[in-house]
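Take a look at this single chain in structure tokens; it is the form predicted on its own.
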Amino acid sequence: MKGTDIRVIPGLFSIAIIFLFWFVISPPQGVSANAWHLLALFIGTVVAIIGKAMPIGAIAILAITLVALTGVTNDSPSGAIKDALSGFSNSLIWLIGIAIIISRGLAKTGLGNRIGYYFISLFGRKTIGIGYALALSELVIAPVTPSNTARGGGIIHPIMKSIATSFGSSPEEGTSRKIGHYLALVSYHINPITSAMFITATAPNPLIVKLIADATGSNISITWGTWALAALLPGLLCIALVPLIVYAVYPPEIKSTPDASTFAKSKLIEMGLMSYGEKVMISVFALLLILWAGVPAMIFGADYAVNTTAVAFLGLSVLLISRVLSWEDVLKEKAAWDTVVWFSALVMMATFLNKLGLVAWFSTVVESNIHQLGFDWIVSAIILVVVYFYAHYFFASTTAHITAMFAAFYVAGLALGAPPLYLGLLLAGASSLMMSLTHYATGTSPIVFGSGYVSMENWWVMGFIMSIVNLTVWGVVGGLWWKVLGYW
């Protein structure tokens, strides 16, 4: 609808789905009416998100309202509204929201750009070296940048474009293949990998932690350190492979770039000495990593363990006290508050779908169909992960995809005999790595694709190639690494 944020056709389709499940399709045997009605609201919400019927935060408010008014989780009106708002009490949601606010300091102080230009000054004498410099820049800022879009599209992509332009490579002049085509593909394909390496590297990761904990009765509660250590080896190997594979498939015309190092050094000189704000940001960055990794508890014992979300609040408090960020900066960080709202709604709905038995029912259906094929748990897990991964061709949101499919596929894998932590880590990795597939797979992709350096055909070909490489590395190398760590 012109002049508003509402898209009528996707909105009507979403409403039609809800009415269809609520009034026309009867609940299958073993599923309660309340569980089925909540599923109707859930599917309608996911369809609205995929179709972008409204901004995701607005859709979340509608979902919360419908859960509260319909009483699908609780017959008591006061109990229903408490259930509908229960997602806001989840500490993982606030971890991501606060971390997004903290990451604002990277852009405000210029530290993100300084890191990028510093690595290019070191490795930028060859085109492939620039690729690795961009990759290292992504990796360094990923732990404190929970928005992969802000990281890849807001920090790394402008640096990549400035480097390409300095070599006369631009879509407008038909010179993309000089260097811009290569750098755009490398910088983009690093983004899903860094997103898979840390709980705090992309917004949906804490949701995965919650879904795994719910499915295992909290027997498996993945910490920040556990996730980071598990993803370290497969993540670094994938990062090492990306510039080489892109170079082999789509080699740049310009292969030697001595001017890139000079260009980056000139940018660093232009930025001057490290500012007060940058120094504080680095200190906070180091503090967060040390506490998130559980270093005090390792050295002094369990009494010194600190909650991950409390650490994020500590980091933000330091930035406020030091005046690196102002309260106005906090209020203006719309992405953070938007994330807290939509994340709370999706976590709430996913939680009650599990409590009402719907996830268990659906996972049994998936499990029984795969079980009939007669494979062992290894082949069965591969089938599950591959289906889950490539279903992302039909999604424009990793959050919607994870919310719709993760829990059921994880529980089905457990029923097929897969080791819980192995399967959880593999599906968690796949949940970010699937961003590589299309030019609409996540928020970063339309930004990089929209710059015009890469054709849709080249994008999809490279995405499919990297999907095979990344999944293989995560499943095989990651699996062996997790075995060494004693995770399964």
Given for the second form:
Protein chains: 2
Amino acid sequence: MKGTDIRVIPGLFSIAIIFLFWFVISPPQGVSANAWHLLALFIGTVVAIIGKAMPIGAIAILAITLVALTGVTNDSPSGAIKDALSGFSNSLIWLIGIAIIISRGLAKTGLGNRIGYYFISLFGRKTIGIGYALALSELVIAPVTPSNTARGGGIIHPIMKSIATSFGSSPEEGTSRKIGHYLALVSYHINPITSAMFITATAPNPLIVKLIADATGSNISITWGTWALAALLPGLLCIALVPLIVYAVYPPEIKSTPDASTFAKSKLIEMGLMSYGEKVMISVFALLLILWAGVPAMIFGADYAVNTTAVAFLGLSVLLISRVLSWEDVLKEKAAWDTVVWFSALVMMATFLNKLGLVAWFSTVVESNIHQLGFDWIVSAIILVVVYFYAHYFFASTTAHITAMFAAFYVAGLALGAPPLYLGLLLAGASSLMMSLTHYATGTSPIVFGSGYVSMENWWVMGFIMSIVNLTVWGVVGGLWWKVLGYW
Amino acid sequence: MKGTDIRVIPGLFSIAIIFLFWFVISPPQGVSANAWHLLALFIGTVVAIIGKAMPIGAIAILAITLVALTGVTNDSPSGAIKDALSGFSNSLIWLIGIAIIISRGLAKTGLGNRIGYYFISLFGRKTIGIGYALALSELVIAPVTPSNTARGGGIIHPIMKSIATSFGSSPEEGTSRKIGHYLALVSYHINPITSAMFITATAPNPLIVKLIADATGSNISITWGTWALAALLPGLLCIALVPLIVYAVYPPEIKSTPDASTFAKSKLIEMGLMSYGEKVMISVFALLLILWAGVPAMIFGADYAVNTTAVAFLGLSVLLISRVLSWEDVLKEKAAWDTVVWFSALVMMATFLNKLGLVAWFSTVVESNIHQLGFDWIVSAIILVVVYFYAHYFFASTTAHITAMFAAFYVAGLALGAPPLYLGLLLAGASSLMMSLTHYATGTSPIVFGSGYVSMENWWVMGFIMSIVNLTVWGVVGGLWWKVLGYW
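If the one shown is the form predicted on its own, what is the structure of the form predicted together with a further copy of the same chain?
Let's see the whole complex now, leading with the same chain.
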């Protein structure tokens, strides 16, 4: 019997939490019994996810079952199952699911490796240049790789490791600090920044778009282009700073690397000319970027606007028709189906928490506590963002963190007078940037940390430093940039 | 490069069909341009599926892409993608998907084999005896399984599959025709018949009772007993015929299995006592049957009614918590994800064909054409029932078909002079029997078809033959039987 993926203690704890909220704690004034019961299920779900009681997809199945059977959203059984399944037709979920499938083509065709080695052949004569080459590679593929773990851990990290190895730098031989330590930290800290730069660069970003739209009565609807433009300046600045800051804090022993460029060039020669599949992948990338950025609508007018998810489907259609991906490839991309299931359950619960007025109530609580301190909106927003950000020390998943805290903190900030789009973009950025903090912050972290180049102490020190740098850049430079753009 | 699963000629033919309907043939009066264009996409999709231009799931991705980008259902891009993805939250689709996953437990625990050997030990001296054993099992549980999909796809099909496997008959090894091909067709064609026999044997039957009552000003109110008695004779006759007819058309290579009974008994002894997993599976099956039969509602009242799909989710939850299935098992059940994708696309298109008035337009045309011919009620009723029945080639769900066409066709028949209860019972039977036609006719179809024992050609040939047999038995033998009963 398989299924050793269940942890009993966190599971029982999660059930206890649900019972506690459902039966023991009475709903506070202004909160309906149904809303409170849904909150009980939601908290139980989030606790189970954080405690890894089961794989997140299995927890999602249980959550859907509980919502459907308890009828907390709807008294009629047919209405309740309709609500419980409603997440599955959410277009944001399929944007991510389909994009994960598309990014499979990067690995399958070898295009991901080619991009990495290409940049190293260009900039790899100095160690810091290799750092920038890795950063650029991450940036180029970020718009089409919504699994930041697949991007940072699956594509960039192996390249970083093979370069470190080629310089005789490995944890086993105690030679990490020669160059591997530096490259591991640089490549890791680029990952949160690229994740913050595009809606399609990490799975929960579309959830943030939805939460902001819900909170503002659909007054603020962040498009792919709006997000990318807003994050462009602070994102590029942060990316430019990472290789320098890591260089200053933990300098590599090998500083000049004329051999790296040669190594990358030999790898490229080994790969030969671009294959048919790589060419199709590049064309599809270009197509997606042009359509996601809204170029047809800019040129031909609003009648030519296309939906972001429809574009993702178009990209997958092209890959299927051109035979770059087979339908079998699609079906065996388990990460996509996993994400579709857990994401649907979380979006469904978040939607009904909002509909039943619970987010509004909780944010009122947060807001009144901050309000009592008597600060203006700027200080209040700083408090909110800092608390939200550093709470990630207690989360092993940005999705769980965002699902649990984003909506309430955002609505509280609005009530305290923060400009809606400024606060939305800042919290959106923070939701990815917080990945820098720990070695369990996101899926990429255990992969890079697990390769052993960086000690836990150095990892946390570097994470804390980068958190201050990133937050400052996003809040100040970003804020000014958004002012220039007329966003607030 | 994988992806040799594309056939160019059928693909081009499908595209040509779409262009022909879209640009060359004008929509008839009373049909909007959008409705006509959706029909073009739908016919193109069906042609591509029939011609196997690509795997059906890949075709579904293209169909969703086309509906989302052309905006035939909705002018706004966000509305169009919402419509295009709407099938994904349809509860019927997840009933099917989850049932496929649950039935994985039968194979994993070995319970499927045990049940298979048990049936073989009882009836297995001839292949045809195994066919009757499956038919009787279906009949026995039909009155308490209002989801014919759960019954045929979730319970009977896995048993059929494990019997076929125990005879070394599998599509992967090219040995379908040994016995699996025969048993798949028999077990599938029993499903429409049992569905027609009890109000509680398929989900939309109660809707038919209501539509007939509405159409006759509540003069005709069909009870559970009336329906069961009326369907008893034609139903038993059809069930008796299925194993014989399939035997005549597509004889199995293994015909006589004299040692099978002894062999099966020795296998059962070899398997020993039931394992933990098998016991959990049996408990889950019992739980599903009790809840699908609506036992809690019968005992405790309508407040304890549960939704069929919610019950399926509960079953999967139990299997996950009890570790009989791991989340990894769920993710690698590719047939489930495949079915969810292509069935969602078809249900979505069928839904909007109905919403855009294309089905209504179609039935109005039929109705007025029959009037003009000036036939008596018998010929008129035959025409009506035949048109109603074979229209199911265009539906991926009996519920959608019945909702769209039943009332109009029934009222037309009454106006043409048909006896109300005769026509009502005949159309009611037809509403289930039409499931025999295609591999997307009802939820059971994709499950049985998806197991790969039967080619699409053989599936459609057998479906057409059974449609004539079933309709004749229901109309003639049923008609005489209802005359004897004094129903008309």
